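In the block that follows, a single chain appears as C-alpha cells, in the form predicted alone.
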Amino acid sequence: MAQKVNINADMGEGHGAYDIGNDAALLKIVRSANVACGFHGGDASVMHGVVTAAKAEGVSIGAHPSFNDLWGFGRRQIDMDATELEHMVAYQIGALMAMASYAGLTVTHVKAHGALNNMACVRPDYAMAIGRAIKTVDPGLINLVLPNTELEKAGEELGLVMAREAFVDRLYEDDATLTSRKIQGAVIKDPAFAAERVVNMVRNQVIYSRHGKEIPAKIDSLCVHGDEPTALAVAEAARKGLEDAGIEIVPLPEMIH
C-alpha cells in the first residue's frame, strides 16, 4: 500500500482583473501547484502572487503550459506544427521560472493543461514536443503525466524524470482517458464520493472507470482542478480521507525516488 502521495492543483488561472479559483485556500491543502503561464490563464502579476504564496505555504510549483487560447481557457483542441508547439511550451516554462525567481523558488515540474494534455495523451508528436521542451529547458524537471498514455511513453523515451497522476474530481473511460466534460457527471463535485474514491485508488494503485473497470496505474500525485467551484471542498475531503487512511501528503519532488 502506498504510504504517501502528492496532491496538486491548477492555480493562477485568473487574468488581469479576472480572479479564478481560491488559490490562497487551496495552497493550505495541496502540496504542489501547477501554475498557469499566461496562455490559457495567468499573467506576470498573477504568477508572482501564486509563487509568493506557495513559498509561504511550503508548496512546490510547476509550469502548467497550454495552447494559446485565453478565450477558450485552453480547452479547445488546436492542430499545429509540433516544433511550434515545442517552442510554445518551452516559452511558458521559462516565464514561470522568471517569476519564481522573485520568490526564491525553483520550478520542479511541468504538467500540460486542458486540451493540450488531452491531445498529447494520444498524439505521439505532441507528447514528444512537450517532452523535448522540458528536456531542453531543464532535464531535471519532473514530467507530470497521466499513466498509460503517449505522454508517459515520450517522457520515458527521452529519459525524463517522471511522475504519474490521477484525478480527484474527474471520471475516467475504460481506456484510462478522461471522460469528456460534455457528459453529465464527468466532473466529480461530491466531496465524500471523491474522498472515498481516491483513497481506494492510492491504496490499490488503480484507476476506476465510470463503468467500474479497474485499470492498474502507478499514482504519484492526485489533481484537483482549481477553477471548479467545488474545488476547495473536494480537496479538503480528499486530503482528510487520505490522512485518515494513514497516507502522508507530500510535495511532488518527495515522490520521486
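In this text, rigid core is short for the largest set of C-alphas that superpose within 1.5 Å between two forms. Positions refer to the first chain, counted from 1. These numbers come from a predicted model, not from an experiment. First, how it differs from the form predicted in complex with a further copy of the same chain.
Once you line up the core between the two forms, the Cα of L171 ends up 2 Å or more from where it was. In this overlay on the rigid core, K189 has a C-alpha that sits 2 Å or more away from its partner position between the two forms. Once both forms are fitted on their core, a CA shift of 2 Å or more is seen for S180 between the two forms.
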Second form
There are 4 protein chains.
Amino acid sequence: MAQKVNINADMGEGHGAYDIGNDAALLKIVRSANVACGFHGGDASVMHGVVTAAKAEGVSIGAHPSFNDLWGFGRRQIDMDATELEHMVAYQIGALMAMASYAGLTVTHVKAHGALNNMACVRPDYAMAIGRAIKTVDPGLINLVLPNTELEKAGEELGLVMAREAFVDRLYEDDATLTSRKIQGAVIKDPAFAAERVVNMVRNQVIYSRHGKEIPAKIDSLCVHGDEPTALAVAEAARKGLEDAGIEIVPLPEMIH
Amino acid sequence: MAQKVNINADMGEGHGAYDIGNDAALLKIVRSANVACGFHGGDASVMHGVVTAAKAEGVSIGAHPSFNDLWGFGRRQIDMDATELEHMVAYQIGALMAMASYAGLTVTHVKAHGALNNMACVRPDYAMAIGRAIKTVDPGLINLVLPNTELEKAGEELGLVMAREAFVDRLYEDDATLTSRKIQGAVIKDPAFAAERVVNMVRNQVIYSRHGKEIPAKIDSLCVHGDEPTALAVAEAARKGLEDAGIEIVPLPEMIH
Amino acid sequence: MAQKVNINADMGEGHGAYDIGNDAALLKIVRSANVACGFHGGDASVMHGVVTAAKAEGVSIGAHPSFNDLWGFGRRQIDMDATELEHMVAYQIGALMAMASYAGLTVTHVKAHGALNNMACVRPDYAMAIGRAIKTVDPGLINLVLPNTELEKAGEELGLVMAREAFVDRLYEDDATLTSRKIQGAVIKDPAFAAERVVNMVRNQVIYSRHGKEIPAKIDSLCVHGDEPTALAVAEAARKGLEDAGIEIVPLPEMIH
Amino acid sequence: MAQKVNINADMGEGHGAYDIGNDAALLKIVRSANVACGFHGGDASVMHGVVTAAKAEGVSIGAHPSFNDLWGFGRRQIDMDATELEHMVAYQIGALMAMASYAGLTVTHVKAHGALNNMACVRPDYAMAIGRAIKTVDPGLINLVLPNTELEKAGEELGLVMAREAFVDRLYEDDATLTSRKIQGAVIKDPAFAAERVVNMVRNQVIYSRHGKEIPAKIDSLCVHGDEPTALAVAEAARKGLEDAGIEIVPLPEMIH
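Okay, that's the form predicted alone, but what's the structure of the form predicted in complex with a further copy of the same chain?
To see the whole picture, the full complex is given below, headed by that same chain.
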C-alpha cells in the first residue's frame, strides 16, 4: 500500500478589495486549505470563494483562526485573557462552518495562524484555549499542530484528534524548532533540494536539522507557502517529488484512522 | 388549551469593556433572545455570556446579524452588494452557532438588526440575501420578521420557517408600519396602557393603528426593549398582563407547528 | 506664459500586509496625491510611506477621507448623521497632517473618496459636512471637487479655496456628470485618444460629452488612476500629451491665485 | 507664592453608542484631560464632545494614544514593530489636534494609554517610538510620564518637555513602581486617607511606598480615575484636600517653566 501524506497551505487571506497570496496555484498543490476567518485576513465573501474552489479541487478545509489583527496580519503577538481567546477561536471556527455550507463542505481541521500559533506553541494557556474551543465546537475536528509543542500537548491532554505538520521550505534546529528567519538560508528556496529533502522526511518520518541531525517525527502533513514565487516553485517541486516517489497526496482526514 | 405567544428582545450588544442594555432584567421577561453577533455589538465573550444566561433561564436564542458597523451600532443604512451581505449574514449565524455550543444550545431563529432589518423590509435583494443565508446555513432556522414586508415575502418565497412579530412599545400606522419616532407618542411609555393593548393584540391577532384601525395580523412574537427604564417597565407590564390574561409565554420554536 | 494644470491620483490605499494600486508609477505622473487616511485604506505607516515619496517627487499632498469602511474600500454608500461625518472627516485630515510632519510637508488639499465623494456630490448635508470640517481644521486647505455638484456649491458657500477636477479616463454625459461604468466604453482605455482629448479639454477649458457636446468647465486638475495597466498607460499618455502641447504640470497649490 | 499641581484623568473613552466612565464629574475635578483618540476608545464625535466640554471648564487637553485595540480597551499588550507604533501614535495625536480645532483648543500634552503605557515604561524601543512621534508632530507637546521609567528616559534623551505624574488612588512599592492590583488594598478607596496622603506627596514631593518608605519624586500632575464610584469619591476628596491645603490646581502647561 502506498505511503500517504497531506499537504496544507494558508488561503483566503485577502480582504475586501485587497488580494494577497496565490490561492489558485496553491489549490493545485495542496490537499488541505487553512482558511482565514476574518480576524487577520479573509472576510465572508473571500471565505465563500475559497471553500467553493476547495470543493471543486477536492481539497479539505480547516479553520485558520487568528488574533483580532487585520492591520498586523495576525503577526503581532497579543497578550490577552485565555478565555477570551478561546471564545474568539470558537467564533471563527463557527463562522467558517457556516461559509462551508455554501460548498456543501465540512470543516475538518483547525490550524492556528501566525503569532497565535507561535504563542500557543510555548504558552500552555493559549494552547489549552485553542484546544477547548475545538473540543466545544466540534470534538471531531483535527487539531493540526507543530509536534513537540504546548499546542500538541494540550490537544493530547484534551483527547483531540491530532495531526502533525512539517515545513517544506524551512530549516530546523537540533531541537526540532524552526530555524529563525534571521539566519541565512533558513527559508529554502531551491526547489530540487526541497523536493529531495521532503521525500526523505516523509519516507523516514524524520526531520533533518540544519546541522544534519535526524529527528524522528510523525509527519501527517507538509506545510507549504505561496506568498512569493520561490515559495510556490518549492511547493510545486515538493509535490512532484513526492508523487514521483510513489507517495500519495491526500486530504488531511485521510491521514487519521 | 391556553393561547401562547413568544416575547423576544435584542441582547448581548455590549462589546469588550463596553456594556449596554439590561440583559439580566430582559432575560426574566422574554423567552427568546436575539443575540448580537459581533458586527454592530457583541463579541465572542459577550455572546458566550448571553447564551449561558439564556440556557439558565430557558430562553431560546437567535442570531441578530447586522451590517459591519460597530461605530454606528448597526443603525446606519449601508448600500452594499447583496451577495456580500448574504455571506456576512451567514458568517454571523455560524459564529453564534459555535458560541451556542458552550451552553449546549441550538440557534433556533434569525432576526436582522437595526438598519439591516429596516432596509430588508423594503429592499427585495436584501430580504432575499438574508433568506438565502438562513436557507444555506440551516433551513430549519426560524426567520423572525415584521409582517407585510419584503423580508416576509422573501422568506415565504424561499420556503423558510417563518414567525411574525409585533411591537409592544410602538404605535402603528393604518398600513401596519411603525409610526416614526419623530411623531409625539410613537414610543409607548405607559406600562398599563401597553399591557392592556398587547393582551388585546394577541387575543384578537390584530394590530391597532394609532388612528384606531384594527389590522388583522398573525402575532407569533412580541418585541420588547430594555434600553431605557420606561422600556423595561413597559416590557414587564406586558408580560404580566399576558400571564394574567391566561396567555402562555413560550420560546419561539414552540410557536411553530 | 505657459498654460498650467494639475494632475491628481488616489494613493496610499494599501493597509498593513495588503498592497494595492501602483503608487510608484503614479508618483512619476501626478503632481498631487490624494492620500488615504486609514478609513477605507491606508494606515499610519502607509501614509508615512506616501508622504515621504511625495516629498521626494515634489508632489503636493491632500487628505482623501472616507467612510469608515475598510471592508468595502469606501465604495459602499452609508447613510449617517452629517455631524458625525463632519467629525470623521476632520479626524482624518488631522491624522494626515501629523503624518505629513514626517516629510516636512503641509497638507494642501482635501478630496473625498469613493462613495463619500459620490454622495456629497448630490447630498447638501454631506457636502456641507465636508466643507465645515475643512474650514474648521484649516481654512487654507483647497477643496478639490467635481464641478456642478453640491460639493462645489457647499465649498463656495463656506468661502473655501476651491479647485475643480476633470477625469482623464472617463466619458461624460451632456449634463457634465460621469457616464455610468455600466455603459460600454465609459472608461477610456485608449492612451492616444485620451491624450488628444485631455489636451483639448485643458486648452479650451471644456468637457466633451460622449454625444459630442462641449461643456464649458474650469479645469484645475485632472484625475488619473493606477489600478489597472490600461489606466496607467492612459495616465502616462495624458501627461506626455499635455507636456508636448506646452502645458505645464504643477502641484495643485500653484493652480490657486 | 502658592504651590501648584495639576490633576489629570483619562476621558472620552466611549465609542459610538457606547458610554463609559464619568467625564462630566471628572471635568469638575481635573485640570487636564487625556483624550482617547479612537484606537482603544473614543471616536471623532466623542473627541469633539470632550474637547468642547474641556474648553468650557478651562481644562487643558492631551492625546491619549493606544494600541489598535477597541475590543480589549487598549489593555492587551501587543508586540509590534516600534516604527509602526511610532506612526500610529503620531496619527492619533494629529487626529486629536484636528478635533481640538472645534473648541479653539491646542493639544498640549501626550500620555500613552493602558498596555501601551505599561510596555513603554519598560521597553526602550516603545518609549522612544512615543517620544519620536511627539517630537515629529509637535516638539512643544508635554510628555506626561511615570517617573523612573524608560518613557521618562526616552523623553529626556529626545529633549522633550516632560511632566511626571503620581497616582492618587494607588499604592506604591519601595522602588516607586505601582503595587499590583492583585495585592489587597493596592487601590485606595478611602477618600480621607487619599486626601491626606496626596497633600503630603505634593507638599514634600515624595511618593510613599506601602512599606512606609519616602521616595523623592517630582510630581507635576496627579492621575485620578472615574470608572467606579469610589474612584470618583477619592478624586474629589484629593482635589478638596489639596485646595484646603492651599495648593493651587492648574492645567498641565502651567506646571512647565
